[in-house]
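Encoded as structure tokens, the following chain is the form predicted on its own, with no partner shown.
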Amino acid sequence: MATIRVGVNGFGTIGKRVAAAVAAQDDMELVGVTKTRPNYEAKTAIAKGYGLYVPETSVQAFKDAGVEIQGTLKDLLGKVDIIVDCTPGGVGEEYKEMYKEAGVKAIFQGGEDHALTGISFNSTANYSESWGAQFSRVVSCNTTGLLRTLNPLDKKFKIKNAFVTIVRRAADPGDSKTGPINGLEPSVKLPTHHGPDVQSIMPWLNINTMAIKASTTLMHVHTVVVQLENETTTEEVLSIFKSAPRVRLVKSKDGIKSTAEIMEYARDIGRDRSDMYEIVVWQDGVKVVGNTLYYYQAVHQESDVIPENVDCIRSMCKMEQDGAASQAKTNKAMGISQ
């Protein structure tokens, strides 16, 4: 079996999770990760046995701090087949030319614009579009969440309109620089960017999105109203969700009434970092009236895009032509059960 050599540029919220997911795959080798500062995350990477690389401008800072590195980012690019760019939003564009010059493929995250790559990726909706591509972009956590449920619904029933309100966390749990805010803050620039981002993969979908920033760090919650071409039943929709890749149904009556219980559930089932890779849909919150479907779903912003990055590597590097087979392989390695 051919092994793809992978590097991760940026060892933060997403990068550390991508690194662990790549290291868990039997057809991939994690060559190294990068940090710009010799902080606890850099030391954690070394403790985990990951090769640590830094930008040339950071070499002296790491020497002064006594933190051992394996080389520069340029050195890392010379050792890999593909780089997963997990730098902060808007920064990836600065590295694109460097990746191109090094002759390596690169995956960018949802913080970058679709125009940067011209291809946006979701395992379920368009796995094959990134086949053999040099550059691709895994869409954001919220977009990934919407695609995981809307795409199978559209395939089965054909969606006329989708109306989504996103109640979004104010900051990640480990972020002490911002939030949580003491209030609810609506995004008044409408529609929000989430709808157009979904359309970067499903351009035919008529979707409108709004968002509210809430005083929480745990997860996002989506309220979704979908108008379908034909009438269906709640039971048939639930059947679609049950068979949809990386969608997990929970019940409020079982005690999972909020995102707090979902995070506790993730801990209880032994997930690393309490990660919930699946999109969580409240089964008893799904309702069909005529041709209109209503449901709630929760998105763990720190982790739902991680398996998508692994599948994107396989598509871009032509490792597994069948998207479902790649998803199954990724899920098994990461402990994601259907």
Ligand code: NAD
Contents of the next structure:
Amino acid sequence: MATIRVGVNGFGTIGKRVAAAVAAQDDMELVGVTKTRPNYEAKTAIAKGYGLYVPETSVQAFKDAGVEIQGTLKDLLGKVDIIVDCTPGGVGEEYKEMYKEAGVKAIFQGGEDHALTGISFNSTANYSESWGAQFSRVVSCNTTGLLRTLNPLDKKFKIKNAFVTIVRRAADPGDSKTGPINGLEPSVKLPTHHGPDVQSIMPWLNINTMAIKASTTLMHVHTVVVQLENETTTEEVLSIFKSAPRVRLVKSKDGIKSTAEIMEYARDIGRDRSDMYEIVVWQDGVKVVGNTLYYYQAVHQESDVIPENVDCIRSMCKMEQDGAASQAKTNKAMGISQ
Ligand code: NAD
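Same protein, different form: I have the form predicted on its own, so give me the form predicted together with this ligand.
Up next: the whole complex, starting with the chain shown before.
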């Protein structure tokens, strides 16, 4: 089978990781990425050997800065089968018409609304729904985290209700513009958008979410309380998590007590940029009482959606019909063990 030609529009936190993940697949070719400004990230893209393209309005700025480009975004669209839009939330929407006119498939990210595409994607929960689609949307980091654990639980036990509190990181590590830098900020508009976003993929699920922004950049942490239809045991739930795709169990008594040690662990196992693609569940923090399950999970916001984007490309471009086979291929290329 011919390789699928992929472009990435927006080379920030998510875009640079999607570009690297696509370049690591043997059935995909990374044709190029776009930057709006000739900054260090644009120069790094060139140094990595990526084709650098820019929106029409940025051509002069790159000329003035002496940073060489391969062409405009329009030129890039003429060379690819699919574009992964990784522009900031709300900006992707502005590009949809351009992608449509170019006859190119497009993946949007969780910062866009579900209504933009009418299909949202999570590899574990609904791989086949994006099969052959022109547009799809990979849900946000928190929604991906919730689907990775709630979907397998629902399949096995049937969930009556899920109550989630999300302790959100205030900014990404490379972002010096946002905060709070010292404080905890509750999201007062309730319930938060995370529950409805999970329902864009599992519409039958009763889920209620609240969120607090915390002064940290490393990861999000979820506290999850799930009421199941029937009574079960902690051991049975752990066996579900052990076999759930891209879920990693860790133990507090092994010294992984916080998100800080999870990031250190990611560095120790040789992950690029200390990325932790899996959702991390504290094994000794899982507890079942009757039909109520309690657990904590940590979400590496910069990276958990990256393998999802790769699988979404395979589904939309009809490259692999079996979601599990795509996941296995993506995982192998990215060094993810499960
Ligand atoms: P980012 O700000 O780090 O990167 C966005 C990139 O797009 C930057 O390189 C910026 O220069 C570029 N850009 C800005 N305006 C543009 C335009 N008009 N045309 C082309 N490029 C433009 O943002 P991010 O964190 O990578 O987020 C991208 C998307 O991924 C958003 O929808 C976001 O909600 C979603 N997402 C982010 C995270 C996260 O934690 N960072 C996690 C999951 C999903």
